[in-house]
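In the block that follows, a single chain appears as structure tokens, in the form predicted on its own.
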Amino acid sequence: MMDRSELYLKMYRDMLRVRKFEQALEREFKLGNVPGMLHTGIGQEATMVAVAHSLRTKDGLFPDHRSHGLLFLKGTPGERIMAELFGKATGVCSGKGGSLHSADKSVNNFGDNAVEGSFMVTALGVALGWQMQGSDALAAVMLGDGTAGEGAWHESLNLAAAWKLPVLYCCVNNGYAISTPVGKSHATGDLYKFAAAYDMPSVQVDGNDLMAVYEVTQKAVEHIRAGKGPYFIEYITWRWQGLFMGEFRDKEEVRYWKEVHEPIKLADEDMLQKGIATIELLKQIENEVQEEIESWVTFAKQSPDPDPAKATGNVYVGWEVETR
């Protein structure tokens, strides 16, 4: 087992991998190399990394549309995730899944669903199955603050609590549902209070403090594996990008979250202060990560496009759809 300093550095490297991956995606999207829509999770790296390091391969993952980093942190080769987002045949879903539907059975990544909040209900079936089998596996559900406005949110929390299902609710509260501030659309901006009403452990944590997030998530996972039912964590963070070009948020708010209280900067300062890393080591890690991510981009660009004849393959189990 690695010591705390080694774990810190490993998770720091993974935060950089997520950041560089998303930045490369943004760049290639603007160049027209990434088809469809793109929702990045830049600024939310600490949450993704802490959740990934708290899960086992057998645990189910239900990612949301900003969880690209989680897809490869869960165990799928990063170049295959990149190729999937490029719509290439070498992608984890042969280019058919893209950003919203990338799934990988081998690591129990069940993929996202474009119907907001619906995966919160889907996860219940997986969790119930594991409970009936006597497994200590859990279903980790990534959801945003905007999902709190969906009926599926409350239905899922209620049933998970009533049946004590092994579900880890990871609520990434980045402040806005598209452009609506969380406090303007709900009776409270503290969303963990909703979950508490369903009689499950519910906590709020600074989602940009990597080690704090990891410790809280570890505690939640231990609770669930012990058969004590679901756990709800609200990670307070902030997304750098919106769903459209342009900035609608206050300049001081933007400065604070991008320059002062952002997860990689906070980790940099903390590790330097504690003597865990040097400036030279951090720069070395950054360069290594940048090289790794660019190799994934190269792999995706050089990969073949999907064969149109296979477009209707694997739509249903056991039979094929006839093409027109």
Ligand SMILES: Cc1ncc(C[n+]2csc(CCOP(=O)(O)OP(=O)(O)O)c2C)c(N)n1
Contents of the next structure:
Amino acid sequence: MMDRSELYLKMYRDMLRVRKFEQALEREFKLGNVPGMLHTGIGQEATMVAVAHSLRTKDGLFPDHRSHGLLFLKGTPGERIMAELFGKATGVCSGKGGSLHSADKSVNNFGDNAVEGSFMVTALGVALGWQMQGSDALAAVMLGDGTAGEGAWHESLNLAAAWKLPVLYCCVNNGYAISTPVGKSHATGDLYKFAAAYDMPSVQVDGNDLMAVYEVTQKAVEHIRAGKGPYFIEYITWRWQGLFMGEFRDKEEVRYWKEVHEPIKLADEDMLQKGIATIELLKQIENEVQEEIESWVTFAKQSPDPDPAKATGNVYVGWEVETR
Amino acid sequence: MSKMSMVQALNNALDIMMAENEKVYCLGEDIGWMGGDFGVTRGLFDKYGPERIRDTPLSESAIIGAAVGSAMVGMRPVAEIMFADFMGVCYDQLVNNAAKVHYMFDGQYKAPIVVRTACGGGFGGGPHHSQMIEGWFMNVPGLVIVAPSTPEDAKGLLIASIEDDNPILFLEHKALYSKKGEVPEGKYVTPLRKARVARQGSDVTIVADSWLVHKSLAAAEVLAGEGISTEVIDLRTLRPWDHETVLDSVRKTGRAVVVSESPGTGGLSADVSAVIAEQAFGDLKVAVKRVTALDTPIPFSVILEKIILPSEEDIIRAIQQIYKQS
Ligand SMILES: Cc1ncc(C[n+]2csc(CCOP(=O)(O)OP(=O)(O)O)c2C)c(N)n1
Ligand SMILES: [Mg+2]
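Having seen the form predicted on its own, please provide the structure of the form predicted together with this ligand.
What follows is the whole complex; the chain from before opens it.
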């Protein structure tokens, strides 16, 4: 067992890895090196890191569109994730999935599903399969506040509770679905209340307080591993990314979340105050992380494009489709 | 061999596969002690228990989602969607997930699910209990669509579908459930993607599926009396369908009538006709003819429904017509 300071430092480093990964992606996206669409998880690092540190390799992960960080925190080499987002042959899905569909079976990452909320019921199935096989693995699913309006969301909660399935619902409430405020789109802006109605334990937690988030998530996974069924956590956080690359929110709101209640800053201050880290150590970690992420970018850039044969491969298991 | 209804043949296939492989399980609405709306899982609940014959709430998305997720971790689910018309509720799960899991993650995962469902009209079921729905799924790469027309094929194709690693939509026509036929004992496989020549002939080829195979065979019998020799092909797998068997037959007869219980617009019949026209044009003595449902929803009144669905007489007329033209 890691002692608490060690764990804190490790999770802090992981938050920085997520932050710098996303910043590098934004930069490369603007340069035209990253195709398609880009949703970043900047501002939500504490939540992702706490979830990652609560899962074992055998546990399943359903990452959402802001979970790039979770993709490598789950255990896939970071350069293979970066390469996938660049659409390269060395990517974890050979460039066929991209930002919204990166899965890695070797670490039980089941991939994002860009039809928001849809994989809520897939997670149910993974949990059911494992339950039937007598495994104690659980399936963690990342869901944005916006997805709470989807039918599959509610079907999933209902059945997971009815069948006592090992599902960890990680609801990342960052206040908005694209532009629509959470309180205006759903019957309640407190989404954990939905889960309570489905008769499962559900809590709301400050998603930017790393150690608090970690404690709550630990409690949830213990509950699930004890065979007591699903658990729902609503993490209150905020995404830096506004509308794709632009800002639409109120100045004071932006300032609060970016400068005051910001997960990395909060952890910085807390660790310094508790004597867990020095300014020099934090600087050193930052430099090391920056170097690591840039090496992933270099790897992605230098990687070859996908083999053209991949375009028609793996449509069916065991059958080829016609080529031109 | 023993005489069985299609329901019994399907039940027998499930029983054989569940006994053989504990990863095989069924889920769906009222499939437990009740045995399903049409009795296909009857008796299996007592034999295999509530874990493996799993009753679900009315949650079609969750039924398919649970099937796909569990298949991704090694289970072999057989889901039942009570009526094919309800596929719209779980359409996304089939189209965007089951059919794409293998491709988008470049082969890491597969989704070997079978989704059984009761389809088809002719009994006054009305707009939401009568449709043939293969057309909704024809344009979805990654999906396989299977439709048996006899008890023997129903059993062999269901076993083949459960053993296959692709997501399979298994269409069971309600008009065929009680129809009896000889069924071999024990386990056997009827190959997927392979059409069956249901009747041999030399003058005209009918391409049909499911219930309409029987109407086509009846039409062929009548036409034989008029001196027209009709070959009837039962597609069995509707997507990807067996081009070779169809083209071989059309090249031999030089005449093709494509019969379908779905509307013609954008459907399987359109695809079959297009492929025949593209690949056997030089062998055709006359243009391909289609006999399909009219381009309408299915009405409740059986009198009105008869107007919409293709009949044996429609098939006979179509063949007489193209025979005269060539
Ligand atoms: C079924 C579906 N509807 C709409 C979209 C388009 N879309 C993508 S992200 C998004 C908002 C999601 O909001 P939320 O779940 O709160 O996630 P956030 O982006 O805030 O992290 C929408 C509407 C989609 N991808 N899928
Ligand atoms: Mg949101």
